[in-house]
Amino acid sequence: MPGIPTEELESHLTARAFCLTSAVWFALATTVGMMAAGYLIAPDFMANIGFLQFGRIRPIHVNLVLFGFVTPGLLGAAHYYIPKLMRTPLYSQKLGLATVILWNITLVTGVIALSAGHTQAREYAELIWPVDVMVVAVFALVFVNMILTIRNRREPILYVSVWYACAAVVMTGTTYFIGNVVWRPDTGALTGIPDAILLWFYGHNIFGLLLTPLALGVAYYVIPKVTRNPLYSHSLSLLGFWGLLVVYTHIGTHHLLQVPVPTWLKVIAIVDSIAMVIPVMVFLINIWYTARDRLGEIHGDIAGKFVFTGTILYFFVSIQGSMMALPQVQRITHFNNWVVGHAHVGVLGFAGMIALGGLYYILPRITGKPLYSRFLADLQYWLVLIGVSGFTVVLTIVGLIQGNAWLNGETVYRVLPEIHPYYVLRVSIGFLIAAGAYVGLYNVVRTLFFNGETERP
């Protein structure tokens, strides 16, 4: 987009700094996951590396994707949106950027930390005292920036996707100290059926109320966009939105059926994921609706296909997750891969899509330039969507043969063999979302530091 002022250019610098931190950590959470999987069909692999070992890339990974790639990614559309819907520049960029440099300090921290052997060995709260202060500050960064640009407004509406993103940036913050219970750094933990409780409390909400909230929030802001249409309904967004945040919060126990927590908590927990119907489907009325009669325009913007194919697939995750909350479905599908196949195609392929969305919609607008390569974003977007989809193919298979084996008695080791082939398939599989996020990585490279004003093929 040449033409663009230098002092708007430079007004998105925190934009692209969390562009480039995705793309960078989404190749290498992927190259870590590609080993991780390695182990499950060579359990010998590498097995004198200690800092490589299964149960500390394991953890690695999935911070990796959460926090490295899929959230800054997300963050950096909203540091692009919220001033744009604000018709005001963004508050700082000097602590914007000081946040982007942080976050890959936590990270990198929390990398050797966790290879290191240091963990609170908590589902999803892995991370040590001293890392997790470091989220929360973070946290606590982004909203400061976020709500004194709110402040500073010269627009009078609150657009739902700044809703959207305010609440993920708060409530993440709240949940993650209280779940991975900063305030006891020398356990990182309570003991017991009460830390049960709460690390799901948060292990839940971490989807929900962090990559939920800011994916619905680039999705309500590139939809309208791509297809030139206003949105549908700002009632239903708004309806979406409380209806998100009352009914998500109960629904971590729905982990813990099998264990001795309180039966009322077990019952909120049930009820309030097969509610979750309510606010998914307000929310994908809404924007489906918006984006009636324009589909040609939506797969003619690589932007635009990516986002809407992530809100097909939060329609697939949605469902599945709230029939996984019933207790006779969960003696089949709890404690295997079909859970495995279900956070793959919720973070990677619901929250992971939009992001990549959000990323290649903002570049253009944030360097003046084109995008490098429409084929190679058009290229990862095949490689992310046939690798999530495969994923959850074989995954689900996978934990439909464990599920129905352990049901019926059957030993550990006469299964092993059975899933051993499937496991193969999925390094397989694997290999084209790894190869997706490097053909990403160049393509953000190129577009913010090597391109020139003609586009690529």
Second form
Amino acid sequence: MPGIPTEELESHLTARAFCLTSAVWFALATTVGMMAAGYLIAPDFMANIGFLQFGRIRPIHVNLVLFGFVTPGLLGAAHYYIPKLMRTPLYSQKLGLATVILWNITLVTGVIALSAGHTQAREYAELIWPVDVMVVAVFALVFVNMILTIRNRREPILYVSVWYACAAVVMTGTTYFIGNVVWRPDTGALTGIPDAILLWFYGHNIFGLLLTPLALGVAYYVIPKVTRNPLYSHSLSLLGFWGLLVVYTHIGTHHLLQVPVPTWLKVIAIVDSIAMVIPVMVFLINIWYTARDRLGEIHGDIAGKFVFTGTILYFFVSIQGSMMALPQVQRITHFNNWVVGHAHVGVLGFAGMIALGGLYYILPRITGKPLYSRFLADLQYWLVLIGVSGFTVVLTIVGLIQGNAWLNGETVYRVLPEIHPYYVLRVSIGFLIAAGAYVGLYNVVRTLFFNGETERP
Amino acid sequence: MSQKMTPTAVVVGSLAILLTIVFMVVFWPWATMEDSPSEIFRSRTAREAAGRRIYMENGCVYCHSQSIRTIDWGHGASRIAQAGDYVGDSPILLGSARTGVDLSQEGGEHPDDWHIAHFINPRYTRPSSIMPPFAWLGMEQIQLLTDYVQGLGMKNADRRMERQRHWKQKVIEAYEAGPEYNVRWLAEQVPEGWRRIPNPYPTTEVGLARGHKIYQEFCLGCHGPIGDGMGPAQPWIYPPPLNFTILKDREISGGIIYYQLMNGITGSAMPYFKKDLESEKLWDVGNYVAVYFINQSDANGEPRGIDASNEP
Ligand code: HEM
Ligand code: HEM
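Structure of the form predicted together with protoporphyrin IX containing FE, please, following the form predicted alone?
In what comes next, the whole complex appears, and the chain from above leads the way.
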């Protein structure tokens, strides 16, 4: 490791551990996703093994992509850029490493519990009470390490990425606690319609207050670095930040537009889902103007490429989301695979792509060596991009078939044979994403542990 | 870059926003929402509650909604959901996908034996279903699950279950009195007018082909590939699925078959198909059964109306 003192390398222990965590769970989560998709075309395959049955592994897939792949990936980057921006080492690498280890214990416990049928059966809030407590503890530990690092800073001004990372961790710890009704260990739920309102307030915040701000933080860091342009506008950063916090937090009821919840809540949710265009576009204008005239640099840098693509998919998923909040549109899109398509562009196309970008940005910088293989990283980029685009197209078509057929009075059962071919297509496209995950895992492991001195093609 | 964005401003600011909004959009509705039970509400029995646990443990909620909308026509659309239906639910299990059907009014749609066969393997009663099989749960848990789904719809479900039990007893009596009596009894339950109507459309090659396809997708699991009532669901169903061959020379008109398919035979596992299949499809599959399994079809026989314009 020429030129870089070992202490500084060791000082990235936490970021490395987060990278490895993210890469491993990405591979496992897509494997589980493949199984889930497989059951939808061959329901009798392995399905009499209770703990591998569709209803058990679907929440495992979703929890793993959210809390195993995307969140640790984005936090890995944050544990690199916060010390960099604050010009001080991370407050405690030991604490950081302990946090990552606890994080992984939490995930393993969660997976085992879910596959054994220990669940609270609330989407995105399935994890049982002891695991909930562990998740909150993990976020608290991350926060402590972050805030103490910031306290020690030698740079007076907080860059926008730091705001996003801090806010995401604080707010997620809080909404997770509230959303999982941690004060009621037995059910982890309220009763009746208020439980649905709380659940979707929380569920939506997992995308809005965890994935989105963490991903925006990475984009705000990587894009100016890669393009070597200063950030286009600091006023826009401010507007985008506070706008996101104010608007994103209260539109969760757009998941419940067809349910008997109070009308005023629905009105707020619909109106402000449209208003989401403001914080979204403010961010995008800021980032895209920063990257203007430098698309060549972005294309040439694997991290830049992932992150920039993530911002384009952010545009897509948000405009799509605003549309999906219109009651007229939801008559067709609600309850079917259109929403599953949206979920994959959002969580994989936007947040996941940016997490991968962050990972590839920091890997050479925390190991002091070039990436093990730029080719494999490029390959992963294309596998994931083609995969997620394919998912979006196929699932949107399935959603339209289902939605229109139902609206027309056809029964769910009658539509099953019609959507079967698309489910087969989804599995085939899924292979690309899963392959991408394994290619990435190999690359990350080689880069972290078995990297020779020379760069491969 | 703003000097004012201190760590305190970021942390306290975001928490203040978050908590204000929790107060507005979570606490306020919780505190102010009317929570009186609706007219169909009743609380769950201990067995139903145990079944609900199994429902939660096995992720039924990822495929089944429990929330009927104003725009629905399909399964369960006899009653639009009201807030007062859910006052006993913790957690509430609305669901966000309809990979399967809505179950909010499932109680009494079928008798228990249908559900048990369906849980053992959904393909037994619904050949192209993609629902997972639940035989591995064991009979005891399947029974609890069945009790739970038979209570969905609460007081409405209780009324439907009453009807199922009433007719279950009758179909069993008829079945046990022997095939001769059973066939006559079944026919007598069909309203008089329908009984005298022959299948109004002539037997055609394409009509039989369509009938064959529908039979494969809807009937095979019970009545079996050769119509002898020995489909894979048979061991779980009582009275067992009808053996069509016993219908020969027993004056089974196209009208009887059509009516039974449209309406189902409440009490027996024979479901209604009026929501799944439109008129022409019902005539087609009915004639397929008549031609191939009963070996006797009255298609296009007397009395006849004016032939439809598409007839060959
Ligand atoms: C302006 C931004 C957005 C708006 C207005 C929006 C709107 C919506 C709406 C209305 C639904 C519910 C659809 C239904 O059930 O009928 C939904 C679902 C969903 N959204 Fe978004 N969305 C936005 C951005 C995002 C982003 C950035 C992500 C990911 C990071 C995301 C992830 C999801 C997921 C995972 C679901 C599925 C929830 C479920 O399981 O039912 N969304 N979105
Ligand atoms: C091998 C690739 C993948 C396959 C085959 C796959 C398959 C699936 C399947 C079958 C479901 C359940 C849909 C249903 O109930 O109808 C699902 C849900 C979901 N997946 Fe994936 N998935 C893959 C990769 C990913 C990745 C990489 C992410 C995120 C980074 C992701 C995020 C999600 C989310 C958020 C949901 C919940 C959607 C909702 O509730 O609306 N998936 N996936």
